[in-house]
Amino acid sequence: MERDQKSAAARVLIAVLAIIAAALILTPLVWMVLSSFKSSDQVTAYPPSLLFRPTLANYENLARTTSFLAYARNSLIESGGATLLGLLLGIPAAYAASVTRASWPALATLSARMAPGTLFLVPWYLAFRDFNLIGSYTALILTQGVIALPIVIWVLLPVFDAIPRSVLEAAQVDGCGVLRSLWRIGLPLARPGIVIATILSFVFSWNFFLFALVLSDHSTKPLVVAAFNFIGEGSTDWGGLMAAATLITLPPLVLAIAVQRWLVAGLTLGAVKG
C-alpha cells in the first residue's frame, strides 16, 4: 500500500514537472503567434491583453511589402545544403572517430563550435572577398556547413558506439572494409541518430544570423536576415516581426513533426551501450 502511494505521489511529481517545462516552452511561442494577429500597439501594450481583435495585416503587409517566397527559396537551399554538407562529412569522421576510439576529430570540431561567431566573420569574408563569393550560395552554404559538421559529429559520435564492437568485427570477418562496414551495417544501425543529426543541424542553419547577414546579398537573403527590415532606427514593427518569426518557425516544426516517429526513436538511442 505504502508503495502504491509513493508511485502515484511521483506520477503526479512528474507530471506536473512535465506541465510546468511545457508551459515554459510554449508559452513565448505562444506569445508570439497570437502577438502576429495584433497590431504593433497591442504587442506592445502593457499590461497585454488575451482578448483582442484579430487582424491578418501583418501577414498581408509582409506578402505585400517583402518578396517572402524567394527569401523562403533561398533559406532552403542554403539550410539544405549546408546540412547535407555536414551529414556528408560528419556521418564519416563520426564513424571512424567511433571505430579508432579516437577523441581529437570530436573535440576539434567543438573548440571550433564553441568559439563566437565573429571570430570567423573576418576571415571568412575576406576569403571569400578574394574568390569573388560574396552574396553566393557557396559562400552561405560552407559557413553554415561549419557549423553544422560538429553538431553531426556530436550527435552520431555516441550512437555508433552504441554498436556492438562484435557485430563490426563480424562484418571484418565476412571481408567489410571500413566503408563497406559503414555502408552496410552503421548507417542503417544509426537512422534514428541521424535524423536527429539533420534536423539539430537544420535548425542551427536556418536560424543562424550572422553570417548571413554579412555573406548574402538581395539574391541570396534568407528569411531570417529579412525579418531584420522590421527592426528600424527609430521603430519597430512588432507585428509585422512577429508574423515574419511565425512564419520562419514552421518549416523546422513541420520537418520535426512529419519525423517524429525516427525522432523518439534517435533521442533513446545510444543511452545503452550494447
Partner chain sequence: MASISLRGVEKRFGAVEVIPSLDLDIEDHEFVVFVGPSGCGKSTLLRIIAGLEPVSAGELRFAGERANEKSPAQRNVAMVFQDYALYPHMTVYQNMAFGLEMRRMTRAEIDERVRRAARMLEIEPMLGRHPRALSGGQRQRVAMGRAMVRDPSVFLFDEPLSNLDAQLRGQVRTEIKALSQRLRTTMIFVTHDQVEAMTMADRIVVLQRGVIQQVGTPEEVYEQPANRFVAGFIGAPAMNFLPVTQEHGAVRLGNGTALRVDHTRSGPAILGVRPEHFVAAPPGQGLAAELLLVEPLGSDTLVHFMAGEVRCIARVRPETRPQPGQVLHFTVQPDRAHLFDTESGAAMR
The other form holds:
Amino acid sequence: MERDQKSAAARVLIAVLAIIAAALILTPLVWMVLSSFKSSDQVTAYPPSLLFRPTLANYENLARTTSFLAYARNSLIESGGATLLGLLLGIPAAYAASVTRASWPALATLSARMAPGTLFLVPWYLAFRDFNLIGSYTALILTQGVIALPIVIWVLLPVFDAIPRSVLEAAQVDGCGVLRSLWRIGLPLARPGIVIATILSFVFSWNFFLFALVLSDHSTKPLVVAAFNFIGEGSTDWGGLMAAATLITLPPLVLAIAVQRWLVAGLTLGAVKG
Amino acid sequence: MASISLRGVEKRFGAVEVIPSLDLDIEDHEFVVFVGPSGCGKSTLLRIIAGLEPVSAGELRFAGERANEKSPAQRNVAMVFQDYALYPHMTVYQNMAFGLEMRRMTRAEIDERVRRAARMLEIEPMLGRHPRALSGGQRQRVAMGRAMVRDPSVFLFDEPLSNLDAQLRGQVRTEIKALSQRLRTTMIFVTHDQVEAMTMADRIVVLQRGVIQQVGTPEEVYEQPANRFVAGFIGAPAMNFLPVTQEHGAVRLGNGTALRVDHTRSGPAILGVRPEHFVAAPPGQGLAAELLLVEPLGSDTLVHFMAGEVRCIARVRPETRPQPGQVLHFTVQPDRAHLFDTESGAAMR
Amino acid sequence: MSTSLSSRQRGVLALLSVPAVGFTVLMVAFPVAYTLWLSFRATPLGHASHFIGTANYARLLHSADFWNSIRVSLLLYVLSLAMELVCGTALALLLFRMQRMPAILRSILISPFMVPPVVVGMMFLIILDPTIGVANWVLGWFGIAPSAWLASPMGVIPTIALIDTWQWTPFVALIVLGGLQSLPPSVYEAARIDGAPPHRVFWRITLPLLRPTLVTALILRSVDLLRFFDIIYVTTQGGPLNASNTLNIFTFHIGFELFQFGYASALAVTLTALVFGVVLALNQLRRAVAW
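Can I get the form predicted in complex with the partner chain as well, since the one above is the form predicted alone?
Below: every chain and molecule of the assembly, starting with the one above.
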C-alpha cells in the first residue's frame, strides 16, 4: 500500500516536472506567436500585455509592404533544389557505399559537415563572382546541396545496410544488375528512409543562413536572410518581425513533427538511434 | 538442364584460403547434397556455382561451357536462401513473378507459371499477401516457388530448412525430395545436417575445410566412409573410435580384449564401430562394458560405457531394459567394423 | 563480404558514387585547398594576390581581436556545453521515468532545434529587449533588477549560452534518453538486488554506462558550438564591444565586411583546425569510455 502511494506520488511529480519543462520550452515560441498578433502599440507596451485584441495587421502588412511571398518562393526553390540535388547524388552513393561496405564516402561527407561554412565561403564567393553567379539560384542550390548531401547519405546508409544481403543476391539470381537492384529492390525498401532524408535536408537547408547571407541578392534571398534584413530597417517593427518569424518557422516545424520518431537518429548522423 | 563441372576451383578471401583446389562433377538431373560442419566451405562452393562469388582460380563449366564470367541469370540458376530472401515489399505473386519479368516474359506466361507453381506448392490462397503476413513454413514455400517458376537449369538450396521447426523440417524435406523426382532438374542442396543429406541426396559431397572428403551415394558414404572424418560426421550417434593393434583376423584393445574383425593387416589402427554394430555377447566374451548412462529412445536404447580411455555408445534392443551400473558384453559385427590409419585417418581396405 | 562482387558490379557501383564524389570534390575539396592556398597570400582589393608566407598567421597571432575571439568562443563553448549536458541529462532522466512519452511532448521537445536559428535570435531579441522585453518584467515579480542581457558586455556571453541552451537541451535530452533506453534493464535490477539506493545507482551504474552516449552528444554539440554564428550574427553581430565576437563571427567580418580574403582564409583554417582538433580529442575520449 505504502509503496503504491509512493509510486503514485512519484508519477504525479514526474508529470508536473514534465509539464514545467514543456512550458519552459514552449514559452519563447508562444511569445513569438502572441507578439505577431499584437498591434504595434501593444507589442512595445511595457509592462507587456498578456490580454489583447489579436490583429492580423502584421501578416497583412507582410504581404502588402514586403516581398514576403517572393522570398518564400526563393526559400522553396533553393531548399527544394538543394534537397533534390542531395537525393540525386546521395541515394546512389549511399547505396554503393552500403553494398561495397566502403566507409570513406560517409566520412568524407561527414568532415564536410563538420567544417565551418566560412572555410568554403571565400572560394565560393570568388568562383561564383567569376562565373557571374552571385545571387543566382544555381549558386544557392549548389551550396545548400553541401548541407543536404551528407544528411541524405547518413540517413540512408543504415537504411540500405538494413536490407539483408540475401535479398539483393536473390534479385541478382533473378536477373537484376546493380542498377535494377537499386531501382526495384533498394529504393522501394528504403522509401521511409528517403522520406526522412528528404524532410531533414529540406528543413536544414531552409534554416541555413550563412551561405545565402553572402551569395544571395535582393531577388533571390530566402526567408531567413530577408527576415534578418527586416531587423536592420530603422526602428524595428516588432510585430511584423514576429509575424515573419512565425511564418518562417512553420514549414520546418510541421515537417519535423511529421517525422519526429526518426528525427534524432537522422540528426546525429547515425551516431545514436533515437 | 545442365551438368556442372568444377576444375581446380580455388577461393580465397584476402589471405584466408577457404577452398584450396577442388574438382567436382555434377551430373544432369542429379540431386547432390554438400554436407559438412559450419565453416567447411559448402556455402561458399554453392555461391560460386550460383555466380554470387567469383572464383580465385580454376574453371567452372555449365553443360560443358565455361561459366566463370557468367552472371547468375546467365547461368540460369535459381536459389533458395537460408533466410528465404523474399522481397519484403512485394506480394507472394510479385515475388514469384519478378524473375520472369526480368526475363521479359509475357504477362500471360508469367501468370500461368506462377499459378502452376503456386498450385503445386499449395500456396495459391496466399498469392496476394506480403511475406511479413506468412508463417516460416509458408515463406519457405514461396522461396521454393520463386525458384521453381523460373524453370532453371540448376536449383540451389542454401540450408533452406534450418529456420523451420523440427516437425516442419521433416515434412518439407520429403516434399523437396518428391519435387526433385518430379521436376528432374539438377539440384544442389547445402546442409550441415547429415540426416538431410542422407535422406535426400542421390550423391553426397562431404566437405571439411574446403576439401572434399568423399563423394558418394548415401549408402557408400555411410557404409564405406573414406576416412575417419566422414565416418564420424555421417551417422548419429557418431561412430565410436577405438585405438587398437591389428592381429590376424582380430584387433586387440588397449585393455587386452580381442575382437574378431575382417580385413585386418598388422600394426596399430583406429577401429571404427557404429553404435548399431555392437553385438550382445554372452558373459565372459568380448568387451565388458559397465554402463554409465542409458538413453531409451523408444525404438531402441543407447547405452554409454567406457572402453579403455574411450567413451562408447552402443545401440541395444529396448526389451533388454539395461540399467546403469550393469555390465554388458559386446563383440562387433566383423564385416561392419572399419579400420582407419592412425596417422592419416584414411580408411584401410 | 565485399570480395563477393564481380569486377563488373564493382565498376557500376563505383560509377554510382561518382556524382556525389565529384560534387564533394568540386564544392568542398577544391574550396578547402583554395582557402588553404589563399591563407598564405595577401589579397589587396582590385589587385592580384601574392604570396606572403605565413604573414597572415603571424598577424592573427599578434592580433588582440583574434585572441579575444578565441576567448569568447571557448567561453561560450564551455558555458553552453556544460548547461546543455547537465540540463539535457536531467531532462532525459525525467523522460525516462515516464512510462510512456506522449507524442505531444516529443513534438514539443523537437520544436526548439527545428526553429531556424535566425528566428531563435529574433525571438529572443524581443523577449530580452531591455526596455520592452518580457524577461525583465517576469524577473521583476521576484524582485530581480532588470538586466541589459544582450546589450551588456558582461552579460552577453551567458545570455547567448542561455539561448543556445534553450534551443539544444531537448536535443541532448533525446540523445541521452536513447542511451538510457538502450542500457540493459537487468543491470538496474541487479543493482536493486544488491541494495543500492537510487542516487548510488545513478552515480555508480547509470552515469558510467551512459558515458559513450554523453561523449557522442558532446561531439555533436562541440561541432556546432565552436563555429557558433547564426544567433550571434542576428542578435549582436559580435558586440557589444566585441564581447560576443566569436572566431567564426570575426572571420566573417574580416572576409565579407572588410574583404580581406587572405587573412580571413587564415582565420577560417585556424577555426577548422580548432574544430577538428576538439573532435579528434573527443573521439579518443569516446574510445576510452566505450564498454
